[in-house]
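Only one chain is included here, represented as structure tokens and corresponding to the form predicted alone.
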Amino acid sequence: MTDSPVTISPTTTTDAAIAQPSDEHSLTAGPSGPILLQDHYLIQKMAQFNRERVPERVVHAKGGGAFGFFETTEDVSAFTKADLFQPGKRVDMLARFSTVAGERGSPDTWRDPRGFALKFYTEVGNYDMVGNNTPVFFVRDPSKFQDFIHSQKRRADSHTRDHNMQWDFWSLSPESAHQVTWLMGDRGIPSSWREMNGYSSHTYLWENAGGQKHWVKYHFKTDQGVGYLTQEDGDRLAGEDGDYHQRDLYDHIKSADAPSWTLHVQLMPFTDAADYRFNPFDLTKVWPHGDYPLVKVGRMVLDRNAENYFAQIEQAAFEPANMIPGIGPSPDKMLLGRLFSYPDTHRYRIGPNYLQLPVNRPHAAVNSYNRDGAMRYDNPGDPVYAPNSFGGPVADMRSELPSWQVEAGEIARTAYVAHADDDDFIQPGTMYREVLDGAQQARLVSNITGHLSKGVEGDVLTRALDYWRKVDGDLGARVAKGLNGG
């Protein structure tokens, strides 16, 4: 029998690498003194500890994700030049996947939209994209945002969540419909994160190395086919494992079976937009497969947990506003807002300087007269302005993303210019008739009626009800039955 290796365990210090002499015992005046303020290890551990949460994200603050990379296995330069989509072009990337609306402690399988935001770190900078599980939203205009987000959240008075409080909403903004609909359906409470698709939601601009532009829409399907859960199944759930979605993807990726999903993209000639028959650039809509079919573009894989959740996964940031030459905004103006609140809320949630923390961090090189700042810890040298004769960085007008001339008119607060099909329920009652098989229509009209048994009442239930009519009127009469009790 041979002896155990003695283990020797490196000695305590201060974060500034200072060794001490105890990690049990405070400094006192005495064994029952008072504890000095010189103490500085314990000082600093408890300002630290008091320290340690970040502000969680307003919204998708109860999230997981991992690290993996994405490959272009097809050929779509003839639509773009963008690094990343190049053919045979691998590239390492972070996904991160959350409920929207829950608080960080919150169940994993609440019925919600799902998020699925993707940062690709490129050679020519990262490319960020926030989206979700769902091709649609609940507002087309930022203005309303804020206003959604707080119906989802909790009262000011009692401080708890009101089904009333998001009806109301709801039923208020009739463009709301497609997304309610995508939302109490199936797809409202995902099997697992590795099983559920994800969208780029917004439209995008792509460019080609010649100057031609397509509109463009993404579509990640992933490979392990869509699952969801019953609203019995979720609600036994979220008693049961909260973080059941968190667990189920780091157990995957730990036992080496790694989710995928390959990308496909639809892709719009950039001269159709002026006169589609709706507006392309709503996001409540989606572009019908039969007008603009998927193209395959590659695959993405995570096979690869966080180290350190809090350094890797809550410190991520994400922000459309990343884009890289050969990709550009749209006139969505959901996505034009997100421009600037995702960078906004990142400088306010882990500070100014959050690109530098190594999650955030592009794998390329940073040239920016940017400087200085709390936890600023790459500072670039002299020169500190532009235009310089000393050396320091140039821009370079060939990376200019790519976009589109506005029109002229008058400066004003106005909805989108009015397209044929401009109708909120068109969409949503397509979905009910003609997507959704007997089964599944069952289980949207039990999911609605759930939904609004639990305190919606009032001017607002009978909203809801007409809101559902407005989308079919067999879907309206069945809820409307159901709630009955019929």
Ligand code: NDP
Second form
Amino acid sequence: MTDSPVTISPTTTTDAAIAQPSDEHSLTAGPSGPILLQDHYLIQKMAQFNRERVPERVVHAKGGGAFGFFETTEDVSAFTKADLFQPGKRVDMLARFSTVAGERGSPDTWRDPRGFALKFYTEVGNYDMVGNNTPVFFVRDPSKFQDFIHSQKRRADSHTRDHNMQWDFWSLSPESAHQVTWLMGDRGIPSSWREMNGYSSHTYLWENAGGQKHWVKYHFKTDQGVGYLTQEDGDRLAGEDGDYHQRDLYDHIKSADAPSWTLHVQLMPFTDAADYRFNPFDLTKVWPHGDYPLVKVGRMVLDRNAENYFAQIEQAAFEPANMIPGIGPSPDKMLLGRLFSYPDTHRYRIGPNYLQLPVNRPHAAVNSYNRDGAMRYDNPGDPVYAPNSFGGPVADMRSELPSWQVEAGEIARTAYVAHADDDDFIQPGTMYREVLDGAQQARLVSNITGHLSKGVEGDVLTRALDYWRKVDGDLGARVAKGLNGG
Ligand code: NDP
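Given the form predicted alone above, I would also like to look at the protein as it appears in the form predicted together with the ligand.
Full complex below, order starting with the chain above.
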């Protein structure tokens, strides 16, 4: 539907553009039927309807997004040669925000981290960042990710979500303490997508034109100010308007109130990583601002709504493996796992040629030898192989992404190389004691006790209380007291 009435309507056709005589009546032998198989448009409508859904994302299923631009306002060329981060550069982009555990129709205001996925259509290919509105994560090894998500989704028997299952996993996984502290705090339910920060969370590697390298973390700080909802408001809105965040973003952009974020980075000199006090690639930890202060880079603005949600947002495919020269991965094991899992899920969910859809298609030229497959419409011609002597594309070794040297050891299943302060409870404890004020601490305690009081029992509850005592003795005591009726 459009906002203004349409006066002259086009004729309905099949998808093969053949005019149709009726939008309402199927073709029958006599008024009482039977329905005839030759009513091709009816058959097409029924068959197409049965195939309307692509599989929903296994995580981050409920979300929305918008288009806009990123512009580099500062000079960070001393740290990266990446095309989009050169002074004055401006590129088109797409952002998608989402909850993690909820299904496609679930309420926007459930307590959950939010996805903060970005696609930059740069002159040298797509650059994607699959961030969150939190700087850390629940686990640090991709082999635990599937189990973590299963514990947050639904039971096998009742098909309900289960707090006992959630706390069972968390309390058996001490590395989750930092993220769970963050989740139970105010930022666990943002007031809108506009009013939340985005973080790369992962560490990446930047390289400048001279080959000098820095480890880097990205912080997209909202220019609207950080806002949150209380548990009570989140619960109320989940009933009143399940699409509260989607509607907020759409309406603000529609009324020309374009939200923006300022990008800052933390930069760690390449050689600092080896003996930093904790492992800097551990996704459950932040780099304290005091050690690595924020450096401003530019700003992103979302000023254009999608015209077609399914085509442009549901079928949008973000993948952290899309990195451009000047930017590379780090030894963060979660990142390395995600480099595989994202494109893999897109091939399953949308199809092997998902990169040809307009929303995913790079604005830069594609010169690959990949070809054929379901639904491919822009197929490369001859020569179909490399090397060839017929003028086909030739790879350029100068486009290699930055990397690090690996000290090969015995093949094994181990934690990261240990650093002195690799402790799961130091940073959440610091957050509780030094970042949150009295009112924020009180809401954290209330949110934790509220969550624990919904079906968490026995050994799981005992372990959960121990978990909070390890984060902070006072916090643990307040949670225990709250559970016993205050
Ligand atoms: P700082 O005092 O420099 O930073 C504290 C940061 O905490 C703020 O900059 C803000 O991040 C964030 N913050 C403020 N209120 C909340 C809240 N209610 N919930 C979640 N985060 C909040 O100290 P450090 O850098 O030394 O970090 C101390 C602790 O702060 C860490 O252990 C971590 O738990 C938390 N933190 C640190 C971040 C970092 O990258 N260093 C980022 C976010 C949290 P922002 O400015 O991004 O809004």
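Keep in mind that this is a model prediction, so the values were computed, not measured. Numbering follows the first chain given and starts at 1. Heads up, when I say rigid core I mean the largest set of C-alphas that superpose within 1.5 Å between the two forms.
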Cα displacement of S22 between the two forms reaching 2 Å, rigid core superposed:
yes
